[in-house]
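Next up: a single chain in structure tokens, the form predicted on its own.
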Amino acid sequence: MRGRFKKWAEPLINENPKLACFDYELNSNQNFLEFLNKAKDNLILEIGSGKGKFISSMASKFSSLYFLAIEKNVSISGICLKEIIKSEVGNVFLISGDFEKIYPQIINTKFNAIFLNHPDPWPKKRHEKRRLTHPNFLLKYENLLNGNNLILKTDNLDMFNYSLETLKENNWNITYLNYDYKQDDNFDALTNYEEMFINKNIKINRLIANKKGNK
């Protein structure tokens, strides 16, 4: 997700250390370590949290779970943090930064689910490695999930079909597949993008996959 530069975003993140930090701070961030300690085995990850509607809604709906949000764009991170603050939830922590830089710092953390909501499709072949369902990313998810679910939701049919084939080629089990998802899974929430797509009658594609044989 792209957005106009928000000069207030970085200061807002710095002013709310119990709710957010930057990727380069993780190793020394006591608030993040305390968040992980409280979460224990009840941790959910969203990569590419956008403006925060999804993660804030999920945190409100499932107060016994803990949600780690990752958003690469600093300005969008600021908008996401505003939504988290507005929602008054205490079970979300936002990291502003690149997942690939964050991964080595959370490699020993296990998640009950990873959500990829409307990721950038990177349609050009030369950008394939940037797609969040490229095999390089799937290896990382497999380690972080330890057999639990990867959940993908997108309006982009090409991205969806690419992801489906890539998952199958890398021996993931597809346990749910829907080319016209109607928001009927309780363990889900609308994203900002999804709300816009629904109003335009654009179909949403959704799948759930895991590698339970590789714990």
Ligand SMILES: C[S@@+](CC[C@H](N)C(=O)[O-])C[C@H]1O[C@@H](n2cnc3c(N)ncnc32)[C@H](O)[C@@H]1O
Given for the second form:
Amino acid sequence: MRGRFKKWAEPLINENPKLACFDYELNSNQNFLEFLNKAKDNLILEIGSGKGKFISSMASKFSSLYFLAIEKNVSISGICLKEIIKSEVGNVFLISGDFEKIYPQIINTKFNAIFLNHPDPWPKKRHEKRRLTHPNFLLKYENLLNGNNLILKTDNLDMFNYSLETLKENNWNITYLNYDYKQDDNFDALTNYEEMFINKNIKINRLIANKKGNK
Ligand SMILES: C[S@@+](CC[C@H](N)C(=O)[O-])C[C@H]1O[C@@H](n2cnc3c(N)ncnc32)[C@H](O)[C@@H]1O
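Requested next: the structure of the form predicted together with this ligand (the form predicted on its own having been shown above).
Below: every chain and molecule of the assembly, starting with the one above.
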């Protein structure tokens, strides 16, 4: 997701330590630890939250669950945080940073679900490792999920087919597959990108996968 540099974003994140932080020293960040402690076994992760429509809607809809948003672009993190503040939800925490840098710090945290919503497709073969469904990422999700669901939706059919094949090759079970998803799953919400694609009549692809047997 591209956008202009927002110079207010970093100060906004620093001014709201109970709602957001940057991606360093998470294990000594008392606000983040308190959030994890409150969430206990009711924690959901979204990687690449963008402008925050999805995570804010989900948090309002499912007030007994806790949502961790990760967004690597600082300016977009700022927009996401504004959306979280506007929604007045108390069950979301945003980490502004790259999932790859955050992962070693949350390696022992377990999630009930991980959402990848319209991830960057990185169409060039030489960028394959950056795709959020590359096998290197799947190994990390396997650890964080402990058998629970990975939920992917994307407008990009090549990215979707790549993800489906990669998941199968890595022995994930595909429990749901839809090439024309109509936003009819209650455990879901519209994202900023998705709204734009729907308005352009572009089909949304969605799958749910798990890797059981390692609990
Ligand atoms: C195409 S946008 C989609 C945003 C949002 N999920 C939506 O559907 O509206 C992808 C977002 O993922 C973020 N992103 C990509 N790779 C990431 C990573 N490794 N860690 C955290 N965020 C990432 C990008 O900065 C971008 O904002």
